[in-house]
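Okay, so here's just one chain, in structure tokens, the form predicted alone.
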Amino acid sequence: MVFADLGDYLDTLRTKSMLRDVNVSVDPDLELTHILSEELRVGKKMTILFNKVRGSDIPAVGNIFSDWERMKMVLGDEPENIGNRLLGLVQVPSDTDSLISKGLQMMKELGGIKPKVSSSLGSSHTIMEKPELSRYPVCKTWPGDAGRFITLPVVVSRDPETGHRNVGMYRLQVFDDETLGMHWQIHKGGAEHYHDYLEKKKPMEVAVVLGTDPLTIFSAVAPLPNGLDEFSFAGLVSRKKMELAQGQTVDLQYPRNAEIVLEGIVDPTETRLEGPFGDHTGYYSLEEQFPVFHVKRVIEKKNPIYPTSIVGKLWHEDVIIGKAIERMFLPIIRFQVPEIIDMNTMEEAVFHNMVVVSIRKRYPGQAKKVMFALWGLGQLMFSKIIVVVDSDIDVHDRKQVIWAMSTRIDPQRDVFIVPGTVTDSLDHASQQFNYGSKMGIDATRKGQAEGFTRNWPEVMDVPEEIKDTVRKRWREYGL
């Protein structure tokens, strides 16, 4: 299902009784986001539209990705099925007939990859007289936050050399009605563009979209390879061209279905103290110097809706987003590292702090080979701990993983440290900001080729015929 815009998605949720309206006044400082958090905590997982946010005439919506059913609605399929479909684009058949058939299929799949650009947003949008960020129901989530933060933006920038577009999601601290703190972490695409503009000493044009269709919001988070921009990715997933509008004061394009657009400039020579901010890790990210975004023009849809998201100690909708990314990109990771069977980026470890993979082990040292392959693969470079287990272990069963880790390793032989490596900006434990170490744990069974000379014991299990007999006679036992 392709949703026309955020409102269309919310209308669909309402027809399915998956949307709640809150029609009493709610404070955007701490109260609104805690309501969202409480809804998730008791298992209701309800998308909530707050129609009366104190200090604003604009409604706010949260928990738009709050469970797997919503995520499948947004993507139009199971994430892993989409991953297999995208993988099929790069797999070349060996015979001619299959190649022709594949070519026709590729034309269909690639039909949505190039966005359609219009000259303007059209009559559905209005140019505001002047920037006035205080009009919007921007929330403060945690008491130690430095202020109010925009947490679900779609940020558009462009490489000054190639013109390639990057669309990312970077939090924005509201400083006043016209300026925002742009939290570009050093490893992200937006930060790469910022660095290029800094070298050239040129102002950087940026567009920030607050509210668009949910697939585009999801695409802004997806860990895509360089050269594939996120709007094209959304078109690939939906098989429908995205409709973009040409910016008015910036030479950038953004979704025509945007609720609110902030056009402006980042001066690469200017930074300001940003944070603290209650982050995904459950800790406050500390104050750091970050670029400043100066808003020059604001364009609004008539009766816009402002989207927000809880960022903080899990579990919130970021777990659903993270798991969807894991499942969607697993087929592509398997293609690059074919011995991998399955992978679990563990939400308890905030995804990047511990990754468990199972492999078909055929030769000595293969577990380490897989670890280093993953550390060199896109955003998996942030994985602080990688645990490799055998094919008989279900990586999503914590009991099995801990059993393998505790019974199949000799710590001196199977646990190793890689010093002096990239770390995530949210790794608060590393010795230096963005620079620390990795840990690899080889929890596979060892053989003689790896210097293990003892006999490895068999794993206990009940024969399948006995299991089948007991299942069939269960009522007969009278239990």
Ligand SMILES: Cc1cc2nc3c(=O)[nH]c(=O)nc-3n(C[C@H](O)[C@H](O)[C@H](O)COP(=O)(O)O)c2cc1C
Contents of the next structure:
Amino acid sequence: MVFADLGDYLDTLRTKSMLRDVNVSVDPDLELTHILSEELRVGKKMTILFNKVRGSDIPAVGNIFSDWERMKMVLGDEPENIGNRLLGLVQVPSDTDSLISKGLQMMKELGGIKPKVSSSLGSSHTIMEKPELSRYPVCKTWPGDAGRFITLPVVVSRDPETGHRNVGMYRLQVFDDETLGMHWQIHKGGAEHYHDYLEKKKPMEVAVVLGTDPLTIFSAVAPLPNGLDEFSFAGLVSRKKMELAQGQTVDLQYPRNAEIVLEGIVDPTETRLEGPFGDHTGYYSLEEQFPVFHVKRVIEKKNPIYPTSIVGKLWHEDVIIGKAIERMFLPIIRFQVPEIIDMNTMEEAVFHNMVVVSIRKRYPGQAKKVMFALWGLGQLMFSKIIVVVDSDIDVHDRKQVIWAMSTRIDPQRDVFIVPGTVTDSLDHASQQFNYGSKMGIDATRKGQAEGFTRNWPEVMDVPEEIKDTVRKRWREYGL
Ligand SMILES: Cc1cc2nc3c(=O)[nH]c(=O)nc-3n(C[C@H](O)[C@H](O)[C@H](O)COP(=O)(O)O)c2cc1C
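Output block for the form predicted together with the ligand, input the form predicted alone:
So here's everything in the complex, that chain up top.
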């Protein structure tokens, strides 16, 4: 199912009793976000539309992706099925007949890939007289936050050389009515473009969309390789071309169904302190220098809705987004690292801080080969700890994982540290900002070539016929 815009999604949730309206006045300063948080912790995980946010005439919506059911509605399928579909596009069959039917299938699949670009936003939207960010119900989530932060933006930029588009989700700190802190971390697509503009000493055009259909919001978070356009990705997932509007003051395109668009400029020579901000890790990300976004034009849909999200210590909707990404990209990761059976980016570890992978091990040293492959693969570069287990371990069963981690390793031989590597910008424990170390734990069974000269014992189990007998006679035992 493809939702026409954010309002269409919310209407659908309302008809399914998955949305609640809050019609009393709430404070965007700590109160609104704590309501969302409590609804996730002890409530029914409702999507909540706040119709009266103090200081603003614009409603705010939160908990858009608050459970798996909503995520499946947004994606139109199980994420892993979508991943398999995407993988199908790069796999070439060996015989001619299959090649022809594959070609036809691909034409169908690729129908949605190229977004349709038309004129600038017209009668459905209004150009505001001047930027006035204080009109929006932008929230402060945690008491130590430096101020109000836009937390669910879709940020569009263009590579100055190739013209390739990048769409990412990077929070924005509101400094005043027309100035925002742009928190694209150094490894991300937006930051890549920013550095190219810095080299060319040219101002960077940026468009920020606040509120669009939920699939496009999800696509901004998807860890696509640089150069692969997130709007095309959204079209691939939905099999429907995205409709884009031409920017008015910037040579960029963004979704026609945008609720609010901020067009403006990042001057690559200008930075300002951004943060602290209560982050996905459950800690405050400390203040650091980040680029500044100057808003030049604001375009609004009639009666726009402002989307927000909260992050913090478990459990928030970033958990659903993270799991959907893991499941969707697993088939493609398996294609690149074929011995991988399954993967669990652990939500308790803020996903990338601990990744468990099971492999079909055939040769010595294979666990390390897998770890290095993952550390070199897109945003898996942020994985602080990678644990590799054998194929008999279910990576989603913490008990099995801990059992393997504790019974199949000799720490001196099987735990190793990689110094001087990339770290996630949010990792406050690393030696330096963006730079630290990694840990690999090889919890697979070891062979002779790996220096293990003893006999590896068998895992204990009861014979199948005994299990069968006991199952059949269970009632007889009177238990
Ligand atoms: C709610 C939410 C907020 C996020 N905020 C940021 C942020 O402030 N900075 C950042 O670099 N990544 C942030 N991310 C993660 C990026 O959106 C994600 O890494 C994405 O793949 C980046 O896109 P890119 O690969 O095109 O750069 C956030 C993700 C979510 C779900």
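Positions refer to the first chain, counted from 1. In this text, rigid core is short for the largest set of C-alphas that superpose within 1.5 Å between two forms. No experiment lies behind these values; they were computed from the predicted model shown.
After superposition on the rigid core, the Cα of residue 469 moves by 2 Å or more between the two forms.
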